[in-house]
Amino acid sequence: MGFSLSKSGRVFWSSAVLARKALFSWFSPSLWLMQLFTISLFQIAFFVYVTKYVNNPDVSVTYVAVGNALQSVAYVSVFSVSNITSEEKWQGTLTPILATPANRFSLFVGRAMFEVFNGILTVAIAFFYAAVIFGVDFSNTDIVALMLVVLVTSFAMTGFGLMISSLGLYLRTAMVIANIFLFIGLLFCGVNFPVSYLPSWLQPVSHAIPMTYGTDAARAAVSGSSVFDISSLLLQELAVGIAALVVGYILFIVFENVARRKGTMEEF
C-alpha cells in the first residue's frame, strides 16, 4: 500500500508540473497575463452596469460585483479543466497515456491542480477590480474567511470541471458541455440574483453546483462574517466539489470503456 500511494503521489506531482510546463509551451506568458487581467474585468463591468440600469432594490452593485468576481474562477476551473481530455485527443496523446499503467485518478487530477492556483489568481485580481473600479467596500471583510472561500471554491469547481472533462473521452470534445455549464453558473448559482428568484423546481440544480455555496460565503465574508460563521457553507461546497470529483472519476472509467468498445478514443 505504501508503495502504491508513493507511486500515485509521484504521478500526481509529475502531472501537475507537466501541466504548467505544457500550458506555457503553447500559451505565452504575456497572453496568459492578458487573459488573467481582462476576463474578470469585462464580466464584472457588464453585469454591474446591467444592475445599475435595472435598479432592482434587492440586488446591489456589491452583490453582483462580489458574485461575478468569484464566478470568474469558472473560466479556469470549468472551461480549462474540462478541456484536458479534448486537448489530449487533439494532440494524439490520449491513447498512449491511457495505455500506461499509471493511476488514472492521480494522472488527471494532477493535470488539473495548476488550475486551482490559476483560479485563485483570477479571483484575487477580480476582487481588486471590484474594490478599485466598482467601489465595493471591503473595510469590514474578514480576509482569512474570504481567502478560504476562494481556495475552497477554486478546488471545488476544479472537481466539477474534471467531471465534465470525463465526457471528452466519449464525445468529440467536452468544450460544448463546458460552455453550457459556464453560463449555467451565471444563471443558477446566485451570481447576479438570489437563487430564490428561480422557480422552485429549478432551485435543486443550484445546490448541486459548488459555486452556489461559494457566492453566499464570499458575500458573507465581505460583510464581516468569520470562518466559523460560514463554515457550514464551506463544508457544503467542499462536499459537493468532492462528490463531483468522485462522480467524474467513475464517469471517466465508464466512458473510457465505452470509448474503447466504440472506437471513439481518438475521435476529435
Given for the second form:
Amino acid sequence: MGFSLSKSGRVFWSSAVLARKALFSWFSPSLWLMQLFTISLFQIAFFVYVTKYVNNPDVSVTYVAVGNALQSVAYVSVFSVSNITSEEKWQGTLTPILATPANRFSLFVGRAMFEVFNGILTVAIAFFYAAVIFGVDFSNTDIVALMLVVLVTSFAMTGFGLMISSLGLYLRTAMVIANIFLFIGLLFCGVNFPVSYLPSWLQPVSHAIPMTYGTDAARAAVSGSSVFDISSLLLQELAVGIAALVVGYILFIVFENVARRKGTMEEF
Amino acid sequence: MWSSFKHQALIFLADPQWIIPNIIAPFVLTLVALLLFRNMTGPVVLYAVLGGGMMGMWGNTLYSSAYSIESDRWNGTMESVLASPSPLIWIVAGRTMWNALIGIINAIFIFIIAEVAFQAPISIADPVLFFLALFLTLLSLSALGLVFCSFFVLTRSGRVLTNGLEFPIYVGTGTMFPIALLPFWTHPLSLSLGPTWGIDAMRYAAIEGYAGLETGFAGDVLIMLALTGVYLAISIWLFVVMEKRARRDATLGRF
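Rather than the form predicted on its own that you just supplied, could I have the structure of the form predicted in complex with its partner chain?
Shown next: the complete complex, the earlier chain at its head.
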C-alpha cells in the first residue's frame, strides 16, 4: 500500500510538473501574464456598470464586484481543466498515456494542479481590481477567511472542472461543454444576484455547484465574518467539490472502458 | 468572399455545435442582465435585449476571426489557402460575415426568452430603420473582426487573445448601459468603435423617444459607416503586411 501510494504520489507530481511545462511550451509567459491581468478586469467592469445603470436595490457594486472577482477562477479551474482530456486527444497523446499503468486519479488530478495555483493568482488580482478600481471597501475584511475562501473555491472548482473533463473522454471535445460551464456560474451561483432570483425549480442546480457557497462565503468574509463564521459554507463547498471529483473519476473509468471496448479512444 | 461565405456555412452545418462556445457568453450575460433589470419595465428591457443581440454578433465574429486562421493551421490548410490567387482578407471576410450573421441566432433566442420567460413587451418602433441599423452594425462588427484577425496570421495564440477581447468590447461599446457611465477618459476609445454607434442607432430605431448620442440615428449610421471604412482600410493593409512577414519569416503554419 505504502509503495502504491508513493508511486501514485510520483505520478501526481510528475503530472503536475509536466502540465506546467506543457502550458509554457505553447503559451509565452507574457501572454499568460496578460491573460492573468485582463481576464477578470473587464468581466467585473461589465457587471459593475450594468449594476450602476439598473440601480437594483438587492444588488450593490460590492456585491457584484466580489462575486465576479471570485467567479474569475472559473476561467482556469473550469475552462482550462475541462479541456485536459480533449487536448490530449487533439495532440494524439491520450492513447499512450492511457496505455501506461499509471493511476488515473493521480495522473489527471496532477494535470490540474497548476490550474489551482493559477486560479488563486487570478482571483487575487481580481480582488485587487475590486478594491483599487471599483472602490470595494475591504477595511472590515477578515483576510485569513477570504484567503481560505479563495483556496477552497479554487480546489473545489478544479474538482468540478475535472468532472467535466471526464466527459471530454467520451465526447468529441469538451470545449463546447466547458464554455457552457464557464459562464453558467454567472447565472446560477449567486455571482451577480441572489440565488432566490432564479425559479425555485432551478435553485437545486445552484447548490450542486461549489461556487455558490464560495460567493456567499467571500461576501461574508469581506464584511468581516471570521473563518469560524463561514466554516459551514466552506465545508459545504469542499464537500460538493470532492463529490464532483469522485463523480468525475467514476465517469472517467467508465468512459475509458467504453472507449477501449469500442476502439473510440481518439475519436473526434 | 461569396465562396468563402458559402464554405463557412457548409462547415457550420456539418458541425453546428461550435455555435455554442461562440454565443454562450453573450446569451448568459443577457439573461443575467434581464434578471437584474427585472424590476424595470418598458424600453429599459428592450435596451438589454438589443445589447444581448449585439454581444451575440460580436462574440461569434470575434471567435470566427481567431479560429479562421487557427483552424487552417490545425488542419494543415493554411499554406494551400495562401497559395490560392484570392487575397486572404476576402477569404477571411466571407467566413467572418457568415459567423456574424449566425450570431443573430443569439439575438433571436434572447428575444424569445425575453418575451416568454420575462414577459417583456418587445416592440420595435421603426422596423425598417432597425433592420438597416442591424445590417450595418453586422458589417461594422465584421470589419472590426478583420482588423483583429490580421494579427492572428502571425500568432498561434489567437484563441487566448480572443478570450481577452470579448468583454472589453461589451464594456467599451456600452452594450448594456450608456457609455456616459464609463470614466470620461475612456469615451474616445468607445467612440472609435463602430458598434458603439451601431447599437445606439438600433436603440433610436427600436425605442420610442430614446435619447442617446447627440448625433441621432442618421449621424450614428454615417459615423459607423465611416469607421467601418477605416477598419476595412486598416485590415487590408495589415493583412498584406502580416502575410508578407509570415512568408518572409517562414512562420505561416507554425504552432
